[in-house]
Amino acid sequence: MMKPQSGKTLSIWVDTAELPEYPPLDKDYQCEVCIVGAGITGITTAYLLAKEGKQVIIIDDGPIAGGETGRTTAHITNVIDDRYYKIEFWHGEEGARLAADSQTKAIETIEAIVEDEKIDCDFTRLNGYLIFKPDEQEDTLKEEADACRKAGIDVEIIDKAPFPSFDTGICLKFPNQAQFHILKYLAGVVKALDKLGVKIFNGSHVNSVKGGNPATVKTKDGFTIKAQDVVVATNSSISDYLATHAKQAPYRTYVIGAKIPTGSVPLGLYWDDEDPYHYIRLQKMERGDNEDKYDILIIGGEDTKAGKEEFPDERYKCLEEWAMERFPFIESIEYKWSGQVMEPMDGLSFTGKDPENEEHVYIATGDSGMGMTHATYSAILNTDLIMGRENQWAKLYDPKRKTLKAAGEFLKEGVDVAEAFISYVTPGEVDSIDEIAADDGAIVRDGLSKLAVYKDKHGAVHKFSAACTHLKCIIGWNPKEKTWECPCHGSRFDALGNVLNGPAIKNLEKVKDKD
């Protein structure tokens, strides 16, 4: 069994389930449906499309949910962390009500799939909790409140969430929120993939995809896949070039998880509106041949720009400070890892036809940090359009679609944008190649042009251009995780230069050493 990685730190999610492990695509193929990408959106999407009746192929340049599926903390909640009423001023007090129903049918859909599958992955029906800075309690806890009721979202005021350590205030409370062990999820689904006739080929690279009739997938080892429809499900998309990058940015977003007494902290998933902003809820473990019985308690926040931030750590540690003043029962720190979210620019993700590859090839990009419901409703809206159904979510998800009320978000991407082009005349952030430690990273000036040179554990230099392979923003190194982030788009690359995610297709440029 192949434990998914897109990094170096490991998930409690990683260390604690197994997935299968498929050989790479061997020949050509023909299908009714490729998909590209073999985390939650592209198992979802194939799951729903076979049970249609469709003959479909998954392919994935890694394993099973080895990009960001692996790397999520597995909220399950119709509670969009942009906030209600953003949403409803940015789209409308129907666009409002569509995307809570979009959300509220996705978590109904991932509890039918367990049950009808019977699939062992924890998932619980719970209660969350929205908890508001205490100058902003009244005024903004009321709005959100009143525009989720407009939304036909579930919500009470009560007088504080109920954590036993610590008085968080009034806060809202949304009841039926879910949570489950996302690859044990996953596992089970697959399996049902395997009794549908599904086709799951891991470790191979895609280099292109065209619409058409038919659609190709062509990859690096020089096969190709024709296919009635494509789903493009590979987290920031491959397939178009800069209509939905130029909508959203990446941002990287880090989570510790904390051993702690069985039942000390109450089953609930938990989100505050503090800058920066913080995501709790548990996971019930069983250890040992003794079977040691305890929670950890998983908090994430701390977002940084993805490809910015130099010291990591920092971020971990700020976490570990804020739970141990709320949570002094904290008896050790068992986990800590990382992953990458796409903000949309006006709060709702990108799903329909590739605005860049309109025939036959549909995509989804965009969670904004809600990827387990963003995946489900993407895949049954993304499923409704292959099958020829009318879907009421299709005009909001429209990944075509420009919305005016957000430009200011718009342009303040823009400007990070513009900042990682200017870096093109900043200096190094080292000055010498001797500065970079063993298995460590730096981006150093030569000359007129930046590179991305890697020292790994022997002392050998490894030497890249700088320019992301996607639209040739400087990238930057992630100490944490062993990785290239590009701040732009949200490409990355591991240590030597290998490709590891999205919109980029292509590895960074080898740079040899002068004669």
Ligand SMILES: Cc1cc2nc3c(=O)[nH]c(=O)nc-3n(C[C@H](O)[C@H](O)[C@H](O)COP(=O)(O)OP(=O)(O)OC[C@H]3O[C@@H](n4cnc5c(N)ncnc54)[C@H](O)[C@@H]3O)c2cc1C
The other form holds:
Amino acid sequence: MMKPQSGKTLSIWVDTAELPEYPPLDKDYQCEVCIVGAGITGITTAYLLAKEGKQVIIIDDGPIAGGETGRTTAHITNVIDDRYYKIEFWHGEEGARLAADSQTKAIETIEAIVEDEKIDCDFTRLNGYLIFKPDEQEDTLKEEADACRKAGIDVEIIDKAPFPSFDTGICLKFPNQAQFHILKYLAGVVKALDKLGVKIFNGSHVNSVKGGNPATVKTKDGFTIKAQDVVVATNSSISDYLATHAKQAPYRTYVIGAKIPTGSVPLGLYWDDEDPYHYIRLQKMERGDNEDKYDILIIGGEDTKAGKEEFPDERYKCLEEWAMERFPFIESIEYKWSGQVMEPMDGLSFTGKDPENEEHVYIATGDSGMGMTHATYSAILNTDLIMGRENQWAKLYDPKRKTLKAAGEFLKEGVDVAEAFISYVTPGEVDSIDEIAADDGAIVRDGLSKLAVYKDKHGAVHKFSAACTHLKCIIGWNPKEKTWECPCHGSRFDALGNVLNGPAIKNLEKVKDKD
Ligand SMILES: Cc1cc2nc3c(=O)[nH]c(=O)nc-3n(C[C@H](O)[C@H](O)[C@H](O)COP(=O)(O)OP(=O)(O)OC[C@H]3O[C@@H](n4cnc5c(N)ncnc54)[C@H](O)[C@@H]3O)c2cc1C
Ligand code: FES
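To test you: the structure above is the form predicted on its own. What is the structure of the form predicted together with the ligand?
Shown next: the complete complex, the earlier chain at its head.
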């Protein structure tokens, strides 16, 4: 059975584009490169490798872009969201320069793919604006501007961002950023993959990736793909057990799409440095019998630690209030969706050889909120490694790196992991299953253990062990997406316990009623 999209809410992209679907794996295969995961990372990597003449298979247990790719806001930017002054502190001036170079190359690569494959995906070059709190944050703004210039990022300090409805105060302007409709882009790349002879299989869950000669990928249905190289592009890696997962943390981020009159907000990418922060862009719309033209103002933010938000409606409400105050001409809220991002502790993704596997397994994880560019430079880097070419970014993104200067961040997240284990001894969220409403879930204490209980729309009760199948942290219920989420390393499961996202590869353990 095909895994569903990674949550119940609907993004603007999924609502306005269609992607092809391919049948599941039906026999054993051999190929040169097997790619696990058909989000932007897997699809871009397949494209670059196929262009090199490699024979490629992509396998995914859900639809194409059914993971976080379908939930993005698709800012394409080289303005690293952790800030360049921090990247410079953690990785040195040369590290910051290489990071900037990889981000900029990623934007150029997306643009080149759009042109080469003639993809109609609203790709647009535009300015980005990073807004700091006037007075309070001016030193930080100047520090960031200096760090950007040293890293080779073009930046200008300007008096205000070009919002007509409110004065942001002094901010940074970054030319040559970009945006697109992610699913229209991927539809175009997938069309190119078909022409290049890449085989795609949907609906096939991978439960083992083992390096070697050959490397092997095994599916839950009992089929094996033997490949010279494997790229694990599952957002959160499913091939290493802890190496990268101990160095990144899962966060849930929320988005609203507000209908506004065309042209009332100038085209641009906008980010602020508030806590919680916000990210903004526009998408032009033309819909209905009268071809009604309007803009959707896409506003994201309000991030919370994964698995810990019991009241996601509150997050949407905060976003709405924040937006209405600044953009009073909002006519209606058309979209609300959320997704998960993996925050690496030292601001950079983990791309390259899997540190825990034998040879020939490559990973790309730790995207932060920068997955469009991270996916693309990861595709370039992993393609170079597979082709046996040197790549100047390889050391910077090496998944086995330890960044001592970011150790404080590692410790902070370690406290959250410890808290998830303490949950074993705390009471359940409800005292009895009777308290759970239809189509809702909760954690319930059962003697010494905890149960994850979902009551479906018909009132039938589905019980699972609340221990995540990765490393046994206690999971939490997301009432909006109807998913179980693990706060430790970001594994996610649907209401019926089927695994949606790694590092876990097994479903939640079912618990039968005692006789
Ligand atoms: C709300 C939101 C806003 C964002 N905004 C931006 C933005 O503006 N700009 C930006 O650059 N980034 C943004 N990001 C981040 C970006 O969207 C992601 O980092 C990126 O889409 C991840 O792509 P991916 O291909 O690595 O992972 P995914 O798209 O999650 O793809 C992974 C695939 O692997 C498959 N898979 C997983 N496990 C298995 C298994 N065991 N067997 C088989 N298949 C498996 C999944 O089904 C999935 O299709 C945002 C993210 C969110 C959630
Ligand atoms: S994701 Fe690691 S314990 Fe759940």
